[in-house]
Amino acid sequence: MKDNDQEKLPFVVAITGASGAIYGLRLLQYLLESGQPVDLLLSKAAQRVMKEEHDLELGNEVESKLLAYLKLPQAVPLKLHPLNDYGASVASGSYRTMGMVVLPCSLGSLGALAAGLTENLIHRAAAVTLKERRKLMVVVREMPFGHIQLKNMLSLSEAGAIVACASPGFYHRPESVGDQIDFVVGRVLDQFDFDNKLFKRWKEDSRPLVQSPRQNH
């Protein structure tokens, strides 16, 4: 997305209960910096691993408390939804966005947008994304798969989805787990043509080589 685009469409944006909150918490970040209009979806089961993984009790001040914990002002161009308003602008295929991204999508999305169920508003935006032919991405945070969740990615697949994994490469040397993060959102963002320079790309100026962990012993 290029900077003097006239007006942004908006970016939908779910987390889900899957492990690796950080990576949907880095690209609200990323997105809410560079001035991109997100709808955000959160559900109940992310918002317990990001108490589980970062300490963040977000409780019923969930936007406020979301923006302070990123160090974002309250005036970015954020929209948060409640899962059960299926009358929110993104139950509507009429209502344009630029796409959607799950980050991460946990096994359960993963089987109800599969199946095209609409259980809550995710499954809902999902559905009209697709139906749309605009870009849906999923990124799933797990291993191993499953016979059932192989299939299940499958589907969304042949339905027009990009399915992913949140698997950080390591050929751009990264320093800090927070090099491994930027890696996968960078990658996701790379999805929707945003420019970014979250990671160094293969073949670009060399860095340092980094221990292995093995070596620092």
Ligand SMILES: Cc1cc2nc3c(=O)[nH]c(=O)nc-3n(C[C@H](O)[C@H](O)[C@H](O)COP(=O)(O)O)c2cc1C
The other form holds:
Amino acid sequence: MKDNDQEKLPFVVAITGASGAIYGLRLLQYLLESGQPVDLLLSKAAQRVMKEEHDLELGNEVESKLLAYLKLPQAVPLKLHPLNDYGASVASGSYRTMGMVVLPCSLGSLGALAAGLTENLIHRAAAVTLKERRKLMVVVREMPFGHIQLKNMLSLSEAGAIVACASPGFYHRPESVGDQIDFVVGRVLDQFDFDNKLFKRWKEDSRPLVQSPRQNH
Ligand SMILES: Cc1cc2nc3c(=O)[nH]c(=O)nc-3n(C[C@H](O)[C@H](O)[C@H](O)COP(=O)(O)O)c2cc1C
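With the form predicted alone already on screen, would you show the form predicted in complex with this ligand?
Expanding to the full complex; the earlier chain stays at the top.
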């Protein structure tokens, strides 16, 4: 990370109920492994998706189960906030953060954020991030998009958010799904000037192209 005052500020990470919970989990793991303090917000639907995609049942021990799943010690600088706690630190603009990312972002949360709703703490924290003119990144996972979602993305972008799709590239010659996930997470971290070596950058030394199964025939 850059050597400046922002170094010690917490990063607000929200994981919502779009497919691709692994993106949010990997981001969380990388940040905490790097010693970066994280304020974490998890929607109910995100927990449902984690169960579907990872057989990960968080139940009432969300924090400890998450850390065990991510193979992280309990002592990492993680603060999990209940989504109905409007008295949480991240609900106030006076609580300084280095910004917020919603990864992955469902279409439902996208709509709420675009409309400025505050029906849960994810919405409130995002609205606060925008009003404080801090960086908010929203990484949507869906295909295709309807007109309403496209308009919501435009609204958020006009309001100052960085809007992206969870859309891994191929120019870094990925060899695994893990490489693809790290590409997306790395590009998210780039937006926050958070130094990372999660993927090979353009013009870094190249790897041989991965052969698709069809090329082997
Ligand atoms: C397994 C599973 C996968 C889902 N994938 C997506 C998705 O990729 N994109 C999306 O917008 N919603 C998806 N949904 C639906 C959302 O979870 C649902 O709209 C929910 O209300 C979102 O709530 P949240 O934004 O508070 O997390 C999925 C749901 C399930 C159970």
